[in-house]
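The chain below stands alone, shown as structure tokens; this is the form predicted alone.
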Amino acid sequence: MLGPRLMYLDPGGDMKRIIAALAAAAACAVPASGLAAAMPACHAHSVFAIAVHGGEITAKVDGSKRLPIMAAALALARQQLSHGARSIDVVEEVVRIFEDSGAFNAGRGAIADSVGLVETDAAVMDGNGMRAGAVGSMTNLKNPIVAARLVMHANRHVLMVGDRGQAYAIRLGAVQVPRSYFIYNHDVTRPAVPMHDATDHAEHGTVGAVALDRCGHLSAATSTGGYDAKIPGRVGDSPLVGDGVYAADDTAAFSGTGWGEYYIRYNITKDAADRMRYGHETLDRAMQDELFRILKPLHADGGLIGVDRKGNVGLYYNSVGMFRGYATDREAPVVAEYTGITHSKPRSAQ
């Protein structure tokens, strides 16, 4: 029976094994940039926070595989942030874990388009210097989020798309895989369906992560396979700065999930940041305004996760549910699927 799901991470038994496996994989992983190892650790502040999502949900589904993955990734990220890891490294790694798991609509588990081909999009943004990198319509990359980070560090362009963009990402160091690597890639042509009626959308979700590190820097990352049976070549909001991803050290970091066309038309993540920057709204108020005052009247389902420069976390959605979770310097990891958490414990003014 699929009732409300809320899980507080108790690292015992199977969860300990999951965390150990993720930690081992992280230790063996090659960082997207050699700068990661050279950067000094962050210890200037005690406050840090990490929030993740595994996509918003338009119909109740079984999250038994996804919630433990999210909880374990949060536990690992919390440990790394407490030891001084940079937010940009943490969000990339968490999203890479989700891509590799095959349990989400990203990376190995990305949904196929209307002709049975997997096309993935991803973006990463570092609020420290407003740097960003993104890829769209990738067909043979193991980790689109790593490719996005490579594009960011190349520091010439922000968004690379299609076959030529993919070739460039591979030259930078992105790992290429055969199409058989993707679970839902197949050769049988299927009739396209309207994107908002795509049934598989209820079963899979875009992934994202936002974090504040102990240097006071904010970062965001988003990765997706897009809508089920989408028209080949369609690129949604996930790789677009200000739409599906945004981070600025003076305000907040956001990652979005939902009906991407509306996130693009209304620049949802940038608009949320501007509400905070110019309208002096709180993180929670800005996110709720975007979801319930702009998107909901348009019947556009979606969700947002965000963290502000004080370490407050928001996790809001206007649909049936959203796979989501967070952890902070003072709160252990917690994940939810339907009812339950929508924000962290409020912090006093700093």
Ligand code: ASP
Second form
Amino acid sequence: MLGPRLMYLDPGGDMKRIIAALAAAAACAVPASGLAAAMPACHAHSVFAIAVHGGEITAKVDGSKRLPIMAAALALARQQLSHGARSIDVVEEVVRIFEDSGAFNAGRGAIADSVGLVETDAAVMDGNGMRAGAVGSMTNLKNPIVAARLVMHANRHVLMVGDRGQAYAIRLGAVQVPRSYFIYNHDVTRPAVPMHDATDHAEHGTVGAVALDRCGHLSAATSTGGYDAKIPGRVGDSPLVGDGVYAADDTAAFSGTGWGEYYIRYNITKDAADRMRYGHETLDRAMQDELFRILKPLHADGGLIGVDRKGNVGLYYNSVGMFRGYATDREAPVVAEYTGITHSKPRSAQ
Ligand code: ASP
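Let me have the form predicted in complex with this ligand next, following on from the form predicted alone.
Complete assembly follows, chain above in first position.
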């Protein structure tokens, strides 16, 4: 049923079981932070959309675990959004599912730094009110994305880092786990990879989700273990607002994956939103300009997913591939790893 490159979700057989398991785990749109809005459900509009990524890749990697998880998470998210769930709850929940799966470079499956230890980064942003929360260099958190949401909700600071930041997140309710929880935590020293060689590392696997809900609100979430064999203490773009994550109700929501240092230097997600806000570019054009006119000439590999306020979806990358997928009120979930989808059908043409 599922092709290796591009698959359309047919919720039958195995997929049905995966969806049921995810649905049970997700407890019907209640994110793990427990913050699922004491807000009324969204029913103002019929349009909604969700896009996800499971990391940009610079060489072919085995995606047999990732694609079904992404397809099932999209099916669940689509169901939740159609029933009026808030985009901020849905992106948190989808990323938490990816973190728990162990199949991505995030949460349980995060890859280790040069001394063999896992350090994770994550962020969420709510385009409704421009609120954000983020954590960097977390060593013992089960779900960095949940910690980011708790930081956002506490509403005092945006970014908490290191041991003391982690202690604060735990006080807010983030679940602590021993280092042995992480599959790739080996406590083994490996040579740190100089950044100019970093593109030799095919395996990224950062995860992200962006969504438009039926209230018209946009949200984004990104979570990562960072670069393989990074120097301890290195924080990439993923937890930085405007770099690896951005959402604003007047334009779009974005999540990035790729060579983080370039996303930081060029403020890739904020720049994409500004192209739309001030340059009146379309979502597709803005994303392609970032990836092909800015990053590609710098030999910086990268990918972006985005959804705009009209419900258009873009999924672009400038390297070998990107695990990606989307669903909208009109289109059932689709996922791909290499060639295939780059955007949803323009709404004006539907
Ligand atoms: N952007 C992530 C980082 O630099 C890595 C990735 O997406 O693969 O930490």
